[in-house]
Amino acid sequence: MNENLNDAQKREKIDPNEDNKPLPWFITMTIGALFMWSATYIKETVMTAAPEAGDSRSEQVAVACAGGGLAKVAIDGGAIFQAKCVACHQATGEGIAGVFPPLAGSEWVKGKPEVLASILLHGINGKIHVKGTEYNGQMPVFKDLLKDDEIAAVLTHIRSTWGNNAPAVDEKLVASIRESTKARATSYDGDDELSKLEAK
């Protein structure tokens, strides 16, 4: 030790030094192996689904036992609700007071399924009364975002949740409403139009 150092300097420990090996060899080898596996996995994976399909969580498809054909498994309307509707109508179905109407106990939800399907397909723009309260906002258009079976699934979900007890909605009904209203280019004008549909 250098005798020219004072007592405080002599008490100091030598600074650690990584030398030429900052990582143990086995960690370096593990990182290299993971990198090679990842590159091989990406190269060998066959992507057949369209990117916009995402993970297709809401549309589950299973291989049928007989014949090896494809058979649809029931679509999870609750998952679609969580992905598309929960921000406005909330997980409780109570909406946000004065802003987004509730689905729980809503006369529109429990009413004619044809009207409810029309609302999801084309949206609402204008005043609508729900459970005695007036709302003046905009319901998005879902005709280009959801398929008939997905709309039927989410409608069935909201009609049977939060104390609602209305019959399920069939995919064929949604398809028929989509076909009969395909020329429509605007959203429904709140109560003014929807009440006429309800009365039919």
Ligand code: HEC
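It should be emphasised that the depicted structure is a prediction, and the values quoted were computed from it without experimental measurement. Residue numbers count along the first chain shown, from 1. Basically, rigid core = biggest C-alpha set you can superpose within 1.5 Å across the two forms. Compared with the form predicted together with the named molecule:
- Annotation for residue 10: C-alpha shift of 2 angstroms or more between the two forms, rigid core superposed.
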Given for the second form:
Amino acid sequence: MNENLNDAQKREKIDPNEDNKPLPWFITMTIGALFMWSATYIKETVMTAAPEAGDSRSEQVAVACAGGGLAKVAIDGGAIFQAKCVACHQATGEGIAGVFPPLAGSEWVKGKPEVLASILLHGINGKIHVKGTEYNGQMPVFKDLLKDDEIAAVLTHIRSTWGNNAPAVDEKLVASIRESTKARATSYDGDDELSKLEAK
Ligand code: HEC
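Switching from the form predicted on its own: structure of the form predicted together with the named molecule?
After this comes the whole thing, all chains and molecules, with the earlier chain placed first.
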């Protein structure tokens, strides 16, 4: 020790120093997980409508386009499916065995668009066979929840997803079915009523 130091200086301890500690593993893991989540989120997000439309993206909205005019944003049938149908019919379109019938490969989905539009507008209550299996639940009524163009979009979506490849459904067809069935206050009685319509 240096002889020239006074007593007070001699009592001084060496400054503590922190060792080179690596970032705790759980922080590294959390950052990694967040990074992967955000990358996946960006990759998986389907942006079919202009972001300017905000919350009404899936609806029919008019947004100013680059030219200063107004452009009609296409309605995203897939987004409507996610919002209104996925809980029961599932993202795979396979439904839930014995409870919610499949839309993938369903003869009703691929069948007459008039019947399909009727199903969406008024719902089904009663036994219905889908791909050889009997279901006896309640398909909700959508006539007050979705507009013609939204029904057309979601039907077009389910007819062209999960291997289904039936033609698109036009908004005018939905409007005409809405009009011709407007007196109806009950849901369709499953197969009994719907297969007659399908056979017409
Ligand atoms: C609350 C659950 C529920 C929701 C939400 C729902 N469905 Fe259904 N859906 C059913 C049930 C249950 C049946 C079968 C009805 C029966 O058993 O009488 C059915 C039947 C159908 C059928 C005819 C049978 C088939 O599998 O092809 C179609 C088409 C259909 N739904 C489309 C839709 C579409 C499109 C939406 C969203 C706009 C939707 N459903 C939302 C429960 C639901």
